[in-house]
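The data below hold one chain only, encoded as C-alpha cells and taken in the form predicted on its own.
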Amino acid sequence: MSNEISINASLEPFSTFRLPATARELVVLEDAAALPGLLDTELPVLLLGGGSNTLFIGDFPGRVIVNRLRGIDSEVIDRDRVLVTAAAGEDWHELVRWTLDRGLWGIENLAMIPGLVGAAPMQNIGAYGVELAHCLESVEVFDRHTGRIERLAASECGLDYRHSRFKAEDAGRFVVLDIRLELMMHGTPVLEYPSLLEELERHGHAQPDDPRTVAAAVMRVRKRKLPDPAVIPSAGSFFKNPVVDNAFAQHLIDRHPGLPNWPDKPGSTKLSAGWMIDHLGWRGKSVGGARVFGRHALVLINAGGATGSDVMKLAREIKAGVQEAFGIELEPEPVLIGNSLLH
C-alpha cells in the first residue's frame, strides 16, 4: 500500500538481478505530495524505480522509496513537434509503445529497454545509435536541498554517455518526478548500427517510413541477443562501452581488426566492451551463481542462487582481463548498492 513503511523488507522483487538483500525500511510512492514526508528521516534514503539498473550487492541500511508515480500526457507544439510528458513511475517500454501507437518518432530505437521512466535521464539511456538526450526537453524534479519542485531543461541535466548530473555531482539531490520529450510526427530513422540495418533489410524495410517498423526490428534483435529479465534475472549490459581517443582506438583496431567501433564526440571513438569480453573467452563462464550470458558477453545473469559476492568476483575478473589485454578499464553500467568497488 502506498506510503505504508515495511520493516526489514526483501529487495529481491525490486531488482531485475534478484540478488538476496534487504532494506531496513521500504515504502512505495504513488503520490508526489507524500514525498517530502518520506524523505524526512534520519536514515539514508535510496530512490528506486524498476530496479533494472540497480544491483543490491549487500543490504541497504536505510529507507528505500520505490517510485510508482503514473501518468502520460501530450501537447502538440506545431505541425511536426509533440511534447510528451510521462511520470517517473511509468514503464519505459510501455511509454515507447504509447508513442508508437500515435506514430511519433524519436524513441523507437529505445524499445524494450527495461526499467521505469524516472531512470531514463539519470542514466541517459541509449541503444542503437539513439540516446535520451536526443529528444529530452526537460525533467521535473523535487530538489531535496531546497524542498521545491522545479523543471530542469535538458541542457541543465549534464547528459553524456550513460551519465548525468543526477548520478554524479548531484547524486541523491534530485528526485525525478516526470520527463518531457520532444518527439516528431515526421522523422528520419537512425540506422547507424549494422545489426539493426541488417534486420530491417532482412524483412524488406531498408528504408523504413514508420517508427513502428524500426521498433519491431529493434525488438527482434534484442530478443535474440538479450535475456528477458522476467525469465532470466539480469541487469542488461553490465559494463559501459569504453570511449577512448581516436589514436588509441586505431592502435587497438590495428591489433584487432574485428573490434567493432563507432565515432563518438570529436576526437573520440566508442569501442565494443562485449566484443572484448567475448574475445577473451568469457561467454558462458560462471562464478558461483553469476554467469556471463551465453548469447551476449556484455550481459551478466543470475543463473540461480547468485550472491552479491559472486557478481563482484566475476566482474572484477572480467575487468582485470580486459585491462591486461586491451589496456582499457571497464566501468560498470548498473548502480551497485552495498559495495561499489570493482578493484
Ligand code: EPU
Second form
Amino acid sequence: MSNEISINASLEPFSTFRLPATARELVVLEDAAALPGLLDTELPVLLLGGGSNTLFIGDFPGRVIVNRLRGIDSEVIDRDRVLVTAAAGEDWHELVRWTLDRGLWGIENLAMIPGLVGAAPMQNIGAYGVELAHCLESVEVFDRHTGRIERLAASECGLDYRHSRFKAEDAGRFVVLDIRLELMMHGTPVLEYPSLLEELERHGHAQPDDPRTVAAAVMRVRKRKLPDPAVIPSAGSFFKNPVVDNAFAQHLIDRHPGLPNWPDKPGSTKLSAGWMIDHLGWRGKSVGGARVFGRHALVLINAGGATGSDVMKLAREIKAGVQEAFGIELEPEPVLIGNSLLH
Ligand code: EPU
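Moving on from the form predicted on its own, kindly provide the form predicted together with this ligand as a structure.
And the full complex, kicking off with our chain again.
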C-alpha cells in the first residue's frame, strides 16, 4: 500500500471520530525517503497520524499523507538518564509500554492517550499533571521550506498547554519524523492530580516506587471516565480548559464554588470546561449522531452516524451556552478540518 495514492478515499477509518469525509488523495508513508516526492504536489497536503485529534468536518480537497514511520531506539546517557527516540508512526501507548517495560520514568502519566507519536509534540499531549514538554528532548522534522531534515530542540518547538508552533504559526511547514525523550532510571512520581492520587491511595500505593504502578492507576482512571476510541468513536476532550486572569477566575469561583480550578502561568488560572458544560446539563445530550459523553461532559462522541454538521451544531450550542452562563469563550481542542464550510 505504501506510496500508492488512492483517489477520493474515505477518511472514516483514519480518524477516531469516524465522521464521513473523503480526501481527494490519500497515501500511506512507511519510508521517510518517499516524503519529498509525496510533498511535491500542487494540492494542499495534510499529514495525519492516528487521527485521534483531527476531525474531518468536511471533505479534504487535497493529499492526505498517513504517517506510518516505525522504530524505537534508546541510548543511555549516564547512570540516570536514557534518551528514547521513537518514529512518528509508532503508537503512543505502545511507546509508553516500551518505556515501562524497561522501568523508565517520565511518561507513565501519559499512558493510554490515543494516537501516534508524531502527534504528541503537535499539541503537547498532557494528562494527570504531566505534559510531553516535561521530558521532550528534541523533534526530528522535515522542513518543507528548506527541503531539509533537522532536529529541533524541545525549546524551539513553542510548547504550551495543548499548543506548539507545529499547529500554530508553522502549521503545515514541518513533518514530524521522530521525537526524542529524556527519561529517568530513578524518577519521582508526579502525583499532584487529585483523581490520580486518590486512585493510588485507594490501592495502597500512596508513594509508588515503580512507574508501572502509576501507569496502571492512570489507566484505571481513564477507563472509568473516558471512552475507548476502539469502541466508541471520539477525539477525547473536545474543548480546551480555558485559562483566564485570576480576578475573573475568582469572580466565577465566588459565584460557582464547585468550579474546579488550577493555578496556571503567573496571574492566570485554568478552569474546568468539563464542569461548566456538565453544570449546564449537557451530559448525554445529542444533536443527530453527535453526543456529549455520558460520563464526561468535555468529550463528544459519535453515537452512530454523526456528520460533521451534527458535531459543529452541538459544539456551537455548547459554546454559546458556556459563553452566556460564564462569559467564557471555549476553544476546540482537536484540529477541525473543513469546518470553515459550516460557518
Ligand atoms: N468534571 C465534571 N463533570 C464532567 C467532567 C469533569 O464535574 O462531566 C470535573 C471533574 O470532576 C474534575 C474536573 O472537572 O474535578 C476535571 O476533570 P478531569 O480530571 O476529567 O480533567 P479535564 O480537565 O476535564 C483534562 C484533559 C484530559 C486529561 C485530563 C486528566 C484537556 C482539554 N483535557 O481533562 O485530556 O486526560 O485532564 O489530566 O486539558 C484530551 O486532551 O483529549 C484529554 C482527554
